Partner chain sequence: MTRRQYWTGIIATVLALVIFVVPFVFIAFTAVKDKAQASHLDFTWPLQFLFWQNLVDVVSTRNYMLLLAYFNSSIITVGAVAMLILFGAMVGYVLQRRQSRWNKVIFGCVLAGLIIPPAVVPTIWVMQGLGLFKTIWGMVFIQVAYGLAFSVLLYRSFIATIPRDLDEAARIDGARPLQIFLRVILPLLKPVTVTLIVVQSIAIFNDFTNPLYYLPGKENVTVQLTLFNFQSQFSTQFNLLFMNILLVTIPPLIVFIFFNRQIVAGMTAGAVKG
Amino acid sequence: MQRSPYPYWFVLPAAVVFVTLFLVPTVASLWFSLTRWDLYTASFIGLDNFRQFFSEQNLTLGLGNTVIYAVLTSATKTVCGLLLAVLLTSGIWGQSFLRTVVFFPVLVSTIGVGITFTVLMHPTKGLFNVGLAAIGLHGPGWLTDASLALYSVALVDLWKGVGLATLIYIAGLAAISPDYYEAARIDGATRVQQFWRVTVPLVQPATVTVITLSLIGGLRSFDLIWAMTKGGPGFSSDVLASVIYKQYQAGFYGLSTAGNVILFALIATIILPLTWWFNRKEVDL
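In the form predicted together with its partner chain, what does the structure of this chain look like on its own?
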């Protein structure tokens, strides 16, 4: 009997690992989020965990912060990434050195970056405020001011992640045929017009990638925040991922898992319509 030269057992090793360590826990989380759970016995408590999530102020704060953090980092990475990519493909002096320098932080340990910037953002001794003082400005408490901490971490996230966005945009720009620019120049378009009329529409696939990747990353982000503020001061810079970890540490496994389910739902409600919308727009082009 003839068998396929591409047998399905090739998928088996991967499937075993993926199903046991990813799919099963994901499906199980739907049940455990409805329980009070200590890893050994789970008692069903309905939607209590979710109710608690949406009623306790520090937990709702985490939800709001997650969205703010994700949208902020994604938007800034997209804009800065595109501008940097345009700059770094325009044939300026030192171009390849600049590409290297901008990209390198992507590869560095997040914890290392977090610790370094925590020191640089020290309210009195940190380089940030010492530098600002040198030009006569009084710098804020970057990580100690509760209203600012989340944004300070987002700034570091931008610093670390903008290189990847730039890289993706550079690849996207390379795929645009120079003919379009020549045609635009013949039509008398200025540099700014070329940017808005040619670059922005034609680099859209890269934009979709950058936005999607950075949104997913932003919604899930944990280690940078944990290394820099541990969600503090107070709960001011807590996001869902750090709340999940805190509840886990405190032994509220059911609540922690409910947080996971909420994070999943949040990602789905943001990413799926976005992907759908992007796909539709692409067809229009």
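Next, give the form predicted alone, keeping in mind that what was shown is the form predicted together with its partner chain.
Left out here are the partners and the other molecules; the chain alone remains.
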């Protein structure tokens, strides 16, 4: 019996979009990363852009900061999101209102959040340090201290993004049958034991989603960092995306395109094995 080609027509629009918006730009980026180019001409130089990228300390610093920022924001969103979700499904007073409060920052413009917290974290006039001074404490230079700037931005990223992680976990908790908790209580399990032995294993699909989305977002992060520090002070809070943008601004198009390829490879290198490992653990469970 001959199969009808009719169902494949449904795939065609998605295939055209994928090829046009992903495959072609990806191949073009790979080519331009091997050239010295401007808006009109391109000359092939091989791997020179990549050699230059890894030979300059300021550029490789952005690579290290990217990994630190992504891991830090992903880990804190996962932990805080799960704890908040457990709290907001425990039947506490004002539960619906608190869910709205936690999720609200997700809806706010990232640039707006960055500008607002830049004002709040001003070393002398910001509300944070003014409040600390009122109780006799000397506030740090949140965004002006090279050792704190990246972590200060990560803290703001946590405040803005934890609402989405919480929402995902709430959906995961809603899917857990109450029978598991009732059986655990009959066996004499405490609330802490129920959390570790019932809740944590059964929300693993939600955990996989939160970690994956947070890691990808952290590795690609640009707008919040640029709005708050522009990679400063110096290059202390530069990440790959801000390094790439600065190279484009300076007219080093080939070098910045090589940075894009490195960022793509970094995301693929981290996310694909992690996703495979998580899926394997789900099968084992």
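Note that the rigid core is defined as the largest set of C-alphas that superpose within 1.5 Å between two forms. Because the structure is a prediction, the values reported are computed rather than measured. Numbering follows the first chain given and starts at 1.
The rigid-core alignment places the CA of Val16 2 Å or more apart between these two forms.
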